[in-house]
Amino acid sequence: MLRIHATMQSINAYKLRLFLSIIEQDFELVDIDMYAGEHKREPFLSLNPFGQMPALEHEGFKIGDSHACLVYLARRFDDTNHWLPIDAVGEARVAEWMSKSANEIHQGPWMKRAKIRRPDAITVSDEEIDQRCDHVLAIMDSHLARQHWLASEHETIADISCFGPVSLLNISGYNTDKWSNVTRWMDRIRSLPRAIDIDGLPFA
């Protein structure tokens, strides 16, 4: 059985749950009590010694980091290489946007949501976070004016990775409606067969 160790509301774990739902792969969510610090002690640290959610466990293989997990899942369960291309250009484009997800998007959209959940842990001001969101979404919006998907002519795990935190901005107090191309991109992901929201429910 494939297991994801994380909280239900973890944005990074949501990326994995969304992808697995779309590709129709069964998994078990092993709930971790973040507020009790379960991710900072054993047995979680044996899965990810950095103490960060999510961690993935499958047939004796263990790995942490949502992007590494997405790469594993795409290679393991997608024989067509649709979600993670194998040509040099395609794979590089996916890696480029996965890197942006781990950096610029993490420092803006992801942090916007995280500050609501853990205000004591995020010391950056709301104004600074909003400026970071403006910066990265402006770049994304310009990019998506020229193509429907971030890294390819079709959806890839780069879209799944970036969608997670960006899709939660509206309920976190940041209005994404001003970025029309980003809005249409999010709608395309929500329209994918079996796509789910962070609560595990199909999009309306």
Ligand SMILES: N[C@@H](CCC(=O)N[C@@H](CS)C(=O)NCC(=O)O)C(=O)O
The other form holds:
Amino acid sequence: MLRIHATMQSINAYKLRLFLSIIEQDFELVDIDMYAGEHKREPFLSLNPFGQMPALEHEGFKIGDSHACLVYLARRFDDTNHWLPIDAVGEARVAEWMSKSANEIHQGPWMKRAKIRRPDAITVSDEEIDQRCDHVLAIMDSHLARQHWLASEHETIADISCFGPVSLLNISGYNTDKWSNVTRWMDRIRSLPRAIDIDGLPFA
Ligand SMILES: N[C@@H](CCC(=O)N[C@@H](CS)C(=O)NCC(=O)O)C(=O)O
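Form predicted alone done; form predicted together with this ligand now:
Next comes the full complex, and the chain you just saw is listed first.
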């Protein structure tokens, strides 16, 4: 059985749940009580010594970090290499946007949501976070003016990864409407068969 260890509202775990739903792969969510600090002690630390969610367990293999998990899931369950291309250019483009997801998108859109859920843990000002969001979304918006998907002519795990935090901006007080190409890109992802929101519900 495939197990994801995380709280339901973990944005980084949401990326895995969204992807697994789309590719129709069953899994079990092992709920972690973040507010009680379960991710900072054993047995979670044996899954991910960095003490961050998500961690994944499958057939004895254990790994943390949403991006590493997405790579594993794509290689393990997508025989067509659609979601993670194997050619040099295709794989490099996915790695490029996964890297932006882990850095610029994490420091902006992810943090915008995280500050609402854990204001004590995020000391960066709202103004600074909004500026970071503006910066990364401006680049994404001009990129998506030229192509429908971030890393390829079709959807990949790079889209899934970046979508998680960016899709939660509007409910976190940052209006994404001015980024029309990003808005259309989010609609494209929401329209993928079996796409779900962070609560596990189909998009309306
Ligand atoms: N680079 C990591 C970041 C993971 C991360 O920041 N996870 C959050 C939940 S979405 C977390 O565990 N936060 C609690 C903490 O760091 O104490 C990934 O992509 O998985």
